[in-house]
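A single chain, nothing else alongside it, follows as structure tokens in the form predicted on its own.
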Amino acid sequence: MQPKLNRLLRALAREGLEVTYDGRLYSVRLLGDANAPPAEVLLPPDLPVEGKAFQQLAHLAALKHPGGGEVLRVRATPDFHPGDSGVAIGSVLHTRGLVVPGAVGTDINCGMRLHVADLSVEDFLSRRDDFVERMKGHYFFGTRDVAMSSRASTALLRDGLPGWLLETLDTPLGCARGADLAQLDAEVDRVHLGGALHGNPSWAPDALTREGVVRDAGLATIGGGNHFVEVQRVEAVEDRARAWAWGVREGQLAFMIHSGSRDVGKHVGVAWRERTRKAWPQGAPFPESGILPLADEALVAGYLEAEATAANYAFLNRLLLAELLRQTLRELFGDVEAPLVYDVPHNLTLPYEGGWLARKGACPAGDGQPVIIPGSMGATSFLMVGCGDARSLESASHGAGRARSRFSMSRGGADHSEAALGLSGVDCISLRAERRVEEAPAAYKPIRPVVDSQVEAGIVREVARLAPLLTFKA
């Protein structure tokens, strides 16, 4: 391992790289910038590094900005890999008198959502076939009926799921017609921050906040890149109280909802990408990184309410996949409850410590808080609760990060076989071959030692693993 990790640190070192190694955490900084912190990156030593990663890593953590505020701390889960936007994946990021766009991206609070339901595998497996073709008319084929009166969507983007579900009892229309809304409603309480931020529809596309019946097409859309929709079982349960009191059990049925703000989010980051650059004091050189920070008060407070308005979009989003999938559920098998677990964001700048922490491809793990850490489709999934740990910024892995990226699976000449790309015995619908091919199992790191080291450090805690039984990506 030595001469290895010798050989990798001169190789960062080239690259103008300031870097350290314990065995268990890597300390990262731009050489010759002593007052900028250095980025922490949980990592085991037998994960690959990616210099790209670590660049992005030590410029976030150097950011200035000329009318003040600082970086505090930086840090990087384990799954963290290079960000296209400049931004690493998987990067935590707490700042006082800054906020930067760019920590959290355009898929403003992507997160996860997990529900269980009392139906045995084999019950569901015997109606595969009828479930996936309705499945699909859903998800893919625009048969859902998602719509909502302008006062409801108003309200969603003001309120957050609170606002959206008081119009709504009065008013229900499409598919929240035939949903439980007073299941809905006590769910609302299983959701990170209550599904609430303080968001204003005038941040939000115009055609979300017409006059009339709102029928948005992002709504109840899984989206690109690593999002989707699994049906998994309930493989184990590590800690019986705490998965009882979450209603988590062995045997049950589960459900795994992976997707964001859709279109709001990138319009939302988008238009702050370019109010941000003509924000920049005039005459000030850009920062290297190409990510800029707010720091004008009115500007970040302006950020942050539209960062809200998305985040609020992207909780509904998360509700209505999972509830045309959960009634669906009901159609064919009867009276299936089929209650929430948790719905967890992860992108999202959140007040922290006096100052604030932004997440990008991180999930929160306060204490006590349940964290949903999925692996690849064709791996484990794992429910764990977080401890809480401050070091880490109280956040864990979303997931078990990229090992190759999407050009390299798909290029020409690669081993594009079942076998080599791990998905064997995988049940992956999708419309796109290339969809199966760049979100293969080969393409992701394996999750067993990116949970394990987090558990080791004291950031989470096991309580149940979930195996995939089908995936739907979009």
Second form
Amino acid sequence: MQPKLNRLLRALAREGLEVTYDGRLYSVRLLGDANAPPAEVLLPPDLPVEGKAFQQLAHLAALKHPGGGEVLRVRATPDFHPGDSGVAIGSVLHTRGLVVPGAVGTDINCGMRLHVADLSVEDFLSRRDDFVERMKGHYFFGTRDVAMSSRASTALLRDGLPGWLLETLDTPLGCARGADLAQLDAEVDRVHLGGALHGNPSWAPDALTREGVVRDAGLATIGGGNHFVEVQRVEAVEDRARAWAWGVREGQLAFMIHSGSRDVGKHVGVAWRERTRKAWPQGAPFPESGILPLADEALVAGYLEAEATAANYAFLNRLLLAELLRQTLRELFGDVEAPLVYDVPHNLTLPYEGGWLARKGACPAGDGQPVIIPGSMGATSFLMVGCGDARSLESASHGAGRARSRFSMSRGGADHSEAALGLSGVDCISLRAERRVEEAPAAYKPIRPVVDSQVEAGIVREVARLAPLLTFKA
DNA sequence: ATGTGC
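What would the structure be for the form predicted in complex with the DNA, rather than the form predicted on its own?
Then the entire complex follows, led off by the chain already shown.
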């Protein structure tokens, strides 16, 4: 291990980085930039490291705006890996007086949602094929163009889930027609921030605010990449008191949803990437990292409102994905309770200590907060509780982390046998064969060391472990 | 991340 580590440190030094490592925590800084805060990375010695991701972190910490504002701290989670917009996935950025749209990216309010159901695994598996066929209809072919009233859509984008619910009570359309709206209302408390950010519908694509009935092809769909819907079994409970309080018990069925704001986030993210570039002060050189901050107060407020608009959409997307699961369960098994445990965003800018905290693939881990860390398909996922650790900027990993790129997984010549991909015994439902390969367990780091390192560092504690039964990938 | 495209 040591020679390998020394090689990495030397390679990074050649690229202009100053790196130290104490066996748990890396500290990274651009050489010769003593004013920039060092970026910290929690990473146990047995996990693979990527030079590019370190470089991206060091550049993020060194970010400056000629108009003022400052980066206070940068921290990365143990699942961090290079991002293609110049900001590593797993970065947490604490700023004052400036905001970095690229530190959230286009996948705004990507997040996790977890439900449990009082249904035995045996009963569920006895109707597995029926269940899969119905969900395929919903997630892959069927429930496209989800209808909602223009009023509900506008209220959602502006006020989030409570606004949407208020308008939907009068005119339930689409998936909402079969929903228990009183239950959805009661569950809003278990959505991070109440699922209610202050948005502005004018930042959303025009189609979402059209008069009359809005028909949206993206709503209640999983989306690509690492997004998924997974049916699991609660295989072990570590913190019985907390699990009980959250409604989680051993042997229950669970539903885990990983999805985001679909094309709405892309629309907002791309628009603000342009605006941020145009807002860069005339004559000032562009940072070589390509990462641009906003410092102007009105622009910062405008961006945060746009981000919130997409975030509100993502909250509803995850809610409706869960609602389709819940309705399908009722169709197959009668009156099954499938209450929400928690819904938490891991790509969002939120107020923190008088400034802003931008998380890109990092789960909030405030004291007592539920933290959801999914393993790859076929691996255990974790329900944790945050410890409110300040050194980690109250942030945990959002998964195991990608070990190999989608491209490197799918290219010819690679061993695509089930065994090599780690897919033996994995029940993955997707219409696209290449998705199973790109997202196979072999593309991801092992989840155990990622979780353990965060427990040892006092960031999270284990509440329950969830074993996969079947996974839907778009 | 994106009704993706290396």
